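Below you'll find only one chain, the form predicted on its own, shown as structure tokens.
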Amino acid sequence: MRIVIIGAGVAGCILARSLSRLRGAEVVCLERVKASEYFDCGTGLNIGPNGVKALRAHDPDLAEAVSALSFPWRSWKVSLTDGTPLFDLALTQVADTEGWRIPWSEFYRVLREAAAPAITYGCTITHVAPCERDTERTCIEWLEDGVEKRLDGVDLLVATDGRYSQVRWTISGAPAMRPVGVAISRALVPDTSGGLIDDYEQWFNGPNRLLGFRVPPAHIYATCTFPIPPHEPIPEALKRAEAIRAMYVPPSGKLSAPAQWMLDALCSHAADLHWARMQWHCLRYADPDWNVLYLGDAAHGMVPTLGQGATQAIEDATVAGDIITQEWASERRNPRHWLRQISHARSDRVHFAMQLSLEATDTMLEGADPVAGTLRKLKPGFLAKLRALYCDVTGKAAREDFHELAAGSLVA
């Protein structure tokens, strides 16, 4: 049987490096970038406790290489930038483990060279389209360094290749992506904090919001985030150092040591901040026609505002690597019927990580007030979401708990 997995990148190279194992499969997984380029990836993530526990269950070898490379998550603060406390939670009260901090390029290292046998890189796809004897299966062509190759008679293919996903709007069109208005950038910057900013913290000043925590090895994820006109760009004027430095400066002039080390970091690397709108776009999971999978940000692109984008690709990789892995066992070799039962396994609990991570986003939105919303995730049934959340990695969480958000509807 040939699986094919288009992106090494979480999702695709844990499930690379499962599948491989498969005596009698031939698994091949397709990487755009070349090998050497994860090295200037990204910035930095958290992982979510419920990440770290489905890998640790799934391939606790890959796990261990993991957290070598990380510093754990154990709490999460929240404060106004003047220094008020408003939120102080250790995550031992929400969750049965830690979560990892780390910086994208050593995650993409550490899994990829856990995969490597599986990962041709320099490959861009240019032409998908079903088999013409069979059109359950797919053929792939793609460019590798220069060289056009094919491969025909695809039994399932896999696309873990991002939130604009080549393969998700080719086979099985453009999922409409809806903007919840905010914007957010990011940078990695050199840790020269003294040690003000450590674990998980963010600083409100209205909803204009700091997020700040370190990572190996000697690094501050620093971003900001700022409300804007949901269908509209990131104003060009926003963007500016000064205008950066407004937004987050209280009425009393008077910013924490923390906040003040925070905002003067994103200021002086203005220039090279990476910015995004928020937004999201509805789940699926496996094509109605074609044996082909979607995992990840393909699958579900979602809000980052709990940390779930990596945390859910993770889950996703280590839950259909063990149902294939177990009907391969068993010698039921049918691709449609491991399609219904990942899409089954899966969609719940992501529409439940979804909405969740909408729900928590409401302190950032234009009118909001980051007090009153912050102290509601005090309250026991936030707390009660977010431990289902960080604990329940293989169960379903009842989605009609909760309320409709401004932002819409989840159900695909």
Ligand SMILES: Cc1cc2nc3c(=O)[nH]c(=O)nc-3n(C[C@H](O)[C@H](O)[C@H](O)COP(=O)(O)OP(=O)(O)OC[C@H]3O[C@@H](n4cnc5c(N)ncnc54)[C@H](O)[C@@H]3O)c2cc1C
Second form
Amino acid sequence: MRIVIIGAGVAGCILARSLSRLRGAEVVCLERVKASEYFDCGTGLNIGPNGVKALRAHDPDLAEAVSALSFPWRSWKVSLTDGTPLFDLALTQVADTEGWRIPWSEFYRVLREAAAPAITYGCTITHVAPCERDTERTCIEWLEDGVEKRLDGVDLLVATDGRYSQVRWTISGAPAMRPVGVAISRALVPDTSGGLIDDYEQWFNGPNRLLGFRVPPAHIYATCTFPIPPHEPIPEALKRAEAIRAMYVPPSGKLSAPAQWMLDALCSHAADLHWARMQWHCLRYADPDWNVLYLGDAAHGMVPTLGQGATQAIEDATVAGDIITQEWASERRNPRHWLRQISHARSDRVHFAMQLSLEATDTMLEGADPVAGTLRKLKPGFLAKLRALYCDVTGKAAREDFHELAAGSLVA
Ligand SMILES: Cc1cc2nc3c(=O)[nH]c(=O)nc-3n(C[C@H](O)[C@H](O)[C@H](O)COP(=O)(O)OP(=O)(O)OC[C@H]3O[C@@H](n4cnc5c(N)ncnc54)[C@H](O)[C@@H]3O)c2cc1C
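Form predicted together with this ligand, following the form predicted on its own:
Shown next: the complete complex, the earlier chain at its head.
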């Protein structure tokens, strides 16, 4: 059986490593960038306790390797930029394990090394389509070092090629992007804070939010967000250091020491900040007609508010890896059946994660009251949802919570 995975990112590497163990399966993972290019993957990641739990259960050696390169994520603090504390949550209150804080480049490096034999780098996909005169299979063409390559009769094509998935857009059509009206900017900067910044922390001035945490070896992942009209680009004038500074200085004019450090760090890197608009897109795990599986951002683009993008990509890959491995061991070699099982196992859980990420974005929207919104997150209802997100990687409680949430759902 021939399995082709497009994209050696978070989900692609975990799945490629997992499926490479299937005796008799041909597993090929085609990655667009060159082997050394992960060094350029800027910024940092916080991986939720649910991602840690899922990877530990699925692939303990890989989880151990990631842990060795991470700092533990143990707490979530929120205050105003003038230093007024609002929220101080120990993750032990809502999770049964800690999360990870890791530079993105290190995360990619360890995942790609673990899946190395299956990955071919520097591939430009030129054609992906259903096979002629064949039901359900696909064929794929690509350029590798200028040489044309082709694989026919692909039994299972897995798209793990990220948010703007070429495979999903080609096979199943482009999902509509839904902007939420928040600009986000991020940087990875050397830690000169002298201990002011460590675990996951946020500082608000109105709906404008700073977020930072320390990652190994000695860096701070720093982000800032502010509201913008949902369907408009981020104004260039707001990307300048003076404009950024003005958004976070509180009415008293006096910033707390950590907020001051964060703001100075972001403003001094204003020219190198990575800018994006928060948006999400609808969920799709499988094409209805062809044996094509979507995982990670290719399946679900979600807002980054709870750090669930890479975290859910881990959950996706581990669930898909487990299901396919079990089916293989039982000699059930029907990819359409695998797709149905994976979609069934993941859809409600991911809807829930998408919905909760949107719900948690309330404090960052135009006109938001971050004090009331943050204090609401300490109420039992929100904490119960966080617990379902962080602990229930199998999905049952998440499904119940999702159905409860779905009444006022923002997610289609
Ligand atoms: C700046 C930033 C910070 C983030 N912070 C967090 C965080 O703190 N926590 C969190 O959980 N999530 C975070 N996310 C989201 C997270 O990075 C993504 O959700 C996650 O990487 C998705 O994993 P994936 O496997 O779906 O795709 P990716 O990890 O994006 O991997 C896609 C892979 O496919 C390759 N590819 C793309 N197109 C093609 C093609 N046509 N052919 C071949 N290969 C292709 C890419 O090069 C890449 O290697 C952040 C995102 C950004 C941009």
